[in-house]
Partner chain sequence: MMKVLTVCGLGQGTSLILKMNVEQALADKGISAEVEHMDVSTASTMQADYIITSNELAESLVEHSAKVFIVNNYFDMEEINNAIDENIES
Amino acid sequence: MRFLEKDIVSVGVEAADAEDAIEIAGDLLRQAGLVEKSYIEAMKFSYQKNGPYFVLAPSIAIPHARPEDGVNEASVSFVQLKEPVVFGHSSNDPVRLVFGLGASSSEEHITLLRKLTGLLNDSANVEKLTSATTYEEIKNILEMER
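Hey, can I get that sequence as one chain, in the form predicted alone?
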């Protein structure tokens, strides 16, 4: 299980729109061999079909798809957007923090969401993630959560 490790985190990223942000978060996972290209396409299709249901809190999106869509290893990537992007959520737009979630089972999905929820339930962590300029700053936030 890989959770917000250096090679799957990117800060200060420019995204043209919501689908671009999803693609960037998914591509971090793909480049690390954690998901297949088909998984990124499935994440975007899920957004097109179901809307911004994964924009779970103000400024936070957690796009994902089904395990059978191409997950190789349970993982969460993180993309901090340079400028907020509108996903179309009635109360939680615009989004600055995008966490690409890939789980190979329902149990892993729940485990990863719990880890993320533990991190994001603290508004100070959300603020730090929003303003971080380096991976080291993000790593320090994660270490404080342990």
Second form
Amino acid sequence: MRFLEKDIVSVGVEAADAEDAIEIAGDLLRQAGLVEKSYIEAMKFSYQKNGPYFVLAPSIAIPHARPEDGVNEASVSFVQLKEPVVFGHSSNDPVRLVFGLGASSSEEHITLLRKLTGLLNDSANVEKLTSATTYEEIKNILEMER
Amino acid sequence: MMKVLTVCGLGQGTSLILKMNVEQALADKGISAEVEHMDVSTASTMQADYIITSNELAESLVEHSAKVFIVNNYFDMEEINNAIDENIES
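Having seen the form predicted alone, please provide the structure of the form predicted in complex with its partner chain.
Everything in the complex follows now, all chains and molecules, and the chain you saw is the first one.
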């Protein structure tokens, strides 16, 4: 189980559009060996097919696919976008914070989503994640949550 | 027992997050209900009293016999609490 460790977090990233932002969040997981390339393709396909419903709060997107699309380990990556990106959501656009979710069918998946929900239910944390400029700042937010 | 579905496109992540916060809100209000998360196509064939989902997916559930209502910010407990107060009769 991996949750926002340094190698799967990227701050101040430029993305051309929503698909590019999804690709970047997925690629952090792939480079760490947590998902396969097929999973990133499935994340983008889900966006094309089901739309931007995974922009589930103002400025926050949690792109994901199904475990069988190629997940090696339950995981959450984070990309903080330098400039807001439009995903096409009716109320929560534009997006600044992208959490790439490597969905598994294990108990760890539930644990990860609980951690993520606990983190993002606090709007002060959302503000800090948006304004952070280094990984150290993000690590401090996570340590406060424990 | 009241049955509530939280629904997203895949039934894997988004709907599970919503389920966690809806269960919390219902428990705080002392409303006992069974909350299940699933994808939109499974939900369309599932019996339920209430369905909670995003604006984006609510359109595809208008035919459902359950009362469908929308939450826009899944991390805003105040919005979730208000939506439950307005829509769920306890």
